[in-house]
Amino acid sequence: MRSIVVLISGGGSNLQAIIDHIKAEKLDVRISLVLSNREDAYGLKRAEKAGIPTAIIDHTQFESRELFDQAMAKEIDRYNPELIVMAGFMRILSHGFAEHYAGKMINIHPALLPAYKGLHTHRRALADKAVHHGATVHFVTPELDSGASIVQGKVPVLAGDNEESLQSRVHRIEHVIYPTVVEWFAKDRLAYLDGQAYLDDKPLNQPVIIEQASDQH
């Protein structure tokens, strides 16, 4: 069984969806540790609930962004994971931790990359009144939202939406995407190499596309 290791900042909803495929058998892995930056986050309590090892390492008691991420990954590499799974993890990262887990580490992003990235992704969308919007499952590098893209979940912009109910529809495609990418990394079916994505030994030269209907609301 293949153990993992997540990283939340947050309430950890893609978390969940993990844990929650792994207790219905859809999932073989074996989540390791639950790493936080912060004592307070929600995700914490749900590691907690399903018997996961957690640990917080603060990011504010650090001098600088690399002395962090060197105790996180000393904290990481007791586990020897192999694949980190960022969900909602909002520190950027060194380029050192980045090289350090290359072709090891996954991150969702709420935007169809190259679009959006950074922060404030669903207020943009709207204010360009996107017809669609969506979130991407990549490969992390040094560049922010830059990795190689796996899989993209596209959600329809709504008339009438606001931040909260595109954030919403957007977190529902989330908790689709994240745990299927785990999967194929558990099935040995997700690679990468040389800074591209692979699925089923076949390059992927643009991500897998995973679509909402429009009438899901």
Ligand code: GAR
Contents of the next structure:
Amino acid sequence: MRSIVVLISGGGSNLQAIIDHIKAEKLDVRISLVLSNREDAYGLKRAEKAGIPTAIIDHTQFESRELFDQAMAKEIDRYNPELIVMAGFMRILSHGFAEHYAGKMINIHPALLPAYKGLHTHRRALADKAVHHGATVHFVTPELDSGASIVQGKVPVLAGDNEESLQSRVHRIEHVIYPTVVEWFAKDRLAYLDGQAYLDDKPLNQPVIIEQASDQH
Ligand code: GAR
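Moving from the form predicted alone, what structure would you give for the form predicted together with ligand GAR?
Everything in the complex follows now, all chains and molecules, and the chain you saw is the first one.
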């Protein structure tokens, strides 16, 4: 069974979605470690409840981003994972860390990339009166939110939406698309070569789009 490490900073609902898929035997991977940069991340409790080893590496205790990232890599590499899954991990990565895991690290970002890289994506989508919003799972490269996209979960922006309602709709589709991508990895369907993502040996020139069913707003 393939081993993955999940990086979190907060609530860990995406981690929970992956745990639930494993428990339901829809996903055949082992989460070897959940690593958080914050000791108060609720996701750590979710991991403990599921019997998954946890580690906390507090970024405020390091003099530089590089030293923090080196400490993280040292901890991650003890478990020899085949995939690193960033699930609400809210730190910018050093070039060296991203390069070290090139092709082996994925992230979920709450926007339809390349739209709304960075923070406050829901607020920005509402301010722009966007018709659609969503989330993207992509391979991680040194440039923020810019690696090859694998899947996008697309949801409508509805009249009367506020940041919270839009965020919770995006969260629901994240909990569908992230376990799906990890499953593709577990089944050896996903690959990455020279900056390009492949699914079933075909280049993903566009991400696979998963739309929320219209009765699930
Ligand atoms: C998710 O919405 C994820 O897309 C976002 O943080 C949230 C974490 O939720 N990630 C980023 O903004 C990364 N730039 P969770 O802790 O409940 O999984």
